[in-house]
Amino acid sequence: MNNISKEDYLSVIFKFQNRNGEIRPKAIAQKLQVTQAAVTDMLKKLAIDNYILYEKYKCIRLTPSGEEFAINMVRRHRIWEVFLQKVVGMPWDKVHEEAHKLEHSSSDDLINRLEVLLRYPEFDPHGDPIPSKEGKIPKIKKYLPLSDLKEGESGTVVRVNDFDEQFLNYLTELGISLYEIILVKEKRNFDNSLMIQIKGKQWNISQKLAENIFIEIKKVKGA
């Protein structure tokens, strides 16, 4: 990603912070695909601007002003993703990069108008919640990564990670989309890979793939 801005950093910190509201600099570097030195330089600037709490060798936390800024950027991005998919007709593996370009050049007024046009969507095409203009985040259903399901368990896809276009494109090839039902037919102990069933078709997938698909478990009658 070229010309990574403070908005990008704050969005990543918000999206990937743990339950305690913290994230390690190394994780930021991995998500943005930049060096740790570059991350350190930006974190120092964000701390000076009072967007984050930063101490060397410690986890990063957003300040109230940093969180407000990040939520607004995430809101812009996800509303643009919904618009690009529903109105423009772009597939879900293409909307992320386009939305990233548009979020930086949009006014809050435009985003608010898009939200009305789209009838106040609560989730983006990948299942991530869209903050309201007041900063409230829709309640997320309880879910587990597909990799945690046992043989014979099934559930509905409620979210997928949107970090990689190739990953999303591959999910499309497998027939995996939001609200699709997946049944775990077999789970292999030696490498934690899975055989899954979607619409009557069976596929072998890796543990890494399964860890990035999130499922709301449903009870099933037989396999």
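Cool, the form predicted alone is there; where's the form predicted in complex with the DNA?
Below you will find a single chain and nothing else.
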């Protein structure tokens, strides 16, 4: 009856697979905060359901039907996120967690109706693309982690990682949100921390933080 766990496993596999479509069991365990034994257990079941290809000690990959399933879960999640931000006015940093609960408890019909209500949004509040009903995923613009920018470069925030509420909260404090323009004033080599400018204010941020903010570069000073 209850598919919540399977849904979560498939979402995580989809979201964190590498460019070759593969993922290690350990990564799944870390993302879901369960033991590796639990993962092994579930992987066997998912393989029986024909959602994944599974061979002992090998990397996991989704079957076409597993991918379809996972993409639909991602779609649900992101449509709920847009809804929660745009219609309900829920703050940025709360949206992910709430959507995570709702994604397991809504019919496809409801999701499709929300999509219409929201006028077919292409990206969620963190800049992640929303798959269409048919499973097509909007192309996202090329972007770099903010940590890759050099001194003097600037660009637009097009995506941020969404898995940490505290992180998003901190971004809000700094005034960093989607489509804001950030300029790298200084970059310190010894710890890779950055001095950035946003909305006329300057902030010092760690490399760690900068790695989770993604930028579309607009212009390069002196290039």
